[in-house]
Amino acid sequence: MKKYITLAFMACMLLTTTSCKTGNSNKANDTAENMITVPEFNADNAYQYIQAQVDFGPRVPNTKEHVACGEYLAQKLEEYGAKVTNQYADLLAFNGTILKARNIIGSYNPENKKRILLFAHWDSRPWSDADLDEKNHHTPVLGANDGASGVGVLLEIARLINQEAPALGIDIIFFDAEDYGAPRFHKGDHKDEYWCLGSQYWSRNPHVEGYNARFGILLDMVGGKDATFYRELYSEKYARSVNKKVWKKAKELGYSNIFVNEENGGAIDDHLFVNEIAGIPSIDIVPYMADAKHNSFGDFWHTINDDMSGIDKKTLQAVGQTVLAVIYNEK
């Protein structure tokens, strides 16, 4: 074998020099552009983004927290290069509010037609109905994780979009008035749409006439200790290629600890919505706590405990990363 090789040397350098280089050079050329550049996605800025929107309190419709909050977040979009679109609408709530409602879209290279969709909600619940303490009941939630923790890693994304974008335009929406369902103490109907006001609304209206996607990413509740996201029921019926795409590049980066690759129950959540009425294929990264004593969404959901206290780097990091290099590997 070694004189084989040998051979084949010899053989190359009594080429000419130019055709040998020539072959390198386009090799080489191929190769580079082969290659996709994944930004490193920084955990530290998305916890720092989940403080800003916990600083200013519950971020309930009609209050004046949640308006300063709104306006944080479309000023951060658009400093970090998007075009930024805001949708206000009078949402009538279970049980007879009107709802100040507002959704946040920042658009990335909005004349592609390919396009992917990354949304989030960035309200926070107006009761604490899940305490263990029925004193806590009428509290409203800080909403550390169950609101603020997919904005902040979606504004992560968007900052690192805006240094090198990827191939496909990109929608990032933070959607409102997700978390207003009927409390467990309410005495009335429980319905599932009353629940997900803003992407319902989003869904029948989007922001671009006729605007599709090649598929979307709910981000809910992803800044959670030791959280674990399996793949949601309703992500498997419309988007089943998606959750295949989605676990697998988790379980190439090392983190199938976090991305268990099994499928578990499902989520009344936004993505439900953006798929049966915007017919969007989108998936749900939410957590399911095995371990939790008392909901499988964590001990701390919609409760006066979902504080910065229970907001962890490390799924952050896990969540994001996976997402960056979903994103960036679509051509």
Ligand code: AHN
The other form holds:
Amino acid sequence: MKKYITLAFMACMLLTTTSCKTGNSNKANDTAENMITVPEFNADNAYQYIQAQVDFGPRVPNTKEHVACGEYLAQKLEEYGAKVTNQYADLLAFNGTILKARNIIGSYNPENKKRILLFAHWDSRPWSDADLDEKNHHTPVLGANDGASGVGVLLEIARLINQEAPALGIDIIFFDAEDYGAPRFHKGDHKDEYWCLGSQYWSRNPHVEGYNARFGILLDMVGGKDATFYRELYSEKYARSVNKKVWKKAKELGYSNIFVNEENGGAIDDHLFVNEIAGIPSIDIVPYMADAKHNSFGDFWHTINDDMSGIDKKTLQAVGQTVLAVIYNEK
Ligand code: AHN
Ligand code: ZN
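Output the form predicted in complex with this ligand next; the form predicted alone has already been displayed.
Whole complex next, starting from this chain.
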């Protein structure tokens, strides 16, 4: 009898100590052995990481602002305990320009064969070619949302992973030269392959030989006011089960008004090349704005208005918390 009481006492202690750890976390499961704690995403931090990138100015390849921001991002990943790999490459743009590109990779638990890939692009577009005012077409985009937002959310996730690791290994990649696709005013070729040059390069030359991941999640323009995210069409084609998983988790967290569980819109985006070249089933969390006047990504898109005034912490919170819940629930 005494033995059983002691055992019961010990079990209680175990439960108490495990649940203590959930102090500022969400309890996903309540039995001791299945207990998964998902850290709490801090949108104020993500916002600050976006501001810090925007403060460099536009991050257009082959500019000093781009170089300086690349240093900042690699240093932040180091600070948050990732093993950082820099992939430098000379990439050929649609107009013959050689882009001095840098993919920045932060790896957690690199020995673990079970992995998840999280990615965003960190460059910003050289032209505001979708701006309604033609005189702005040659002005670089500031890229608060288009570029900096995905990176900002991933830096906050990096900070949290460093505090308490999920079961799987995580790779965070900031891809370069995503947004150097031919501008609308360009008279020559407009091939899809001119977009996403950094992710194409990595997909052909992964930072680890034979690299693989269970799945990938791309975050692109995840900070816009009133943004809605639908299941993007290439994601459905290549990684339907990942879309299902993410939208289900968003619903559980109460975000089904932001993550609308319907298919809508296709984006030639970094995930397409990670799917087609690297063969890693990957989705794109990218806005689809049903009511936008000019563009389904949102009317800020590729205009001089893509600045901090368009960033909403509510959207950052919904995306960040959903992605965290997904990765911490993988076993
Ligand atoms: C195209 O417009 C072809 N693709 C969108 C990819 C993109 C650009 N994401 C952000 N900027
Ligand atoms: Zn863009």
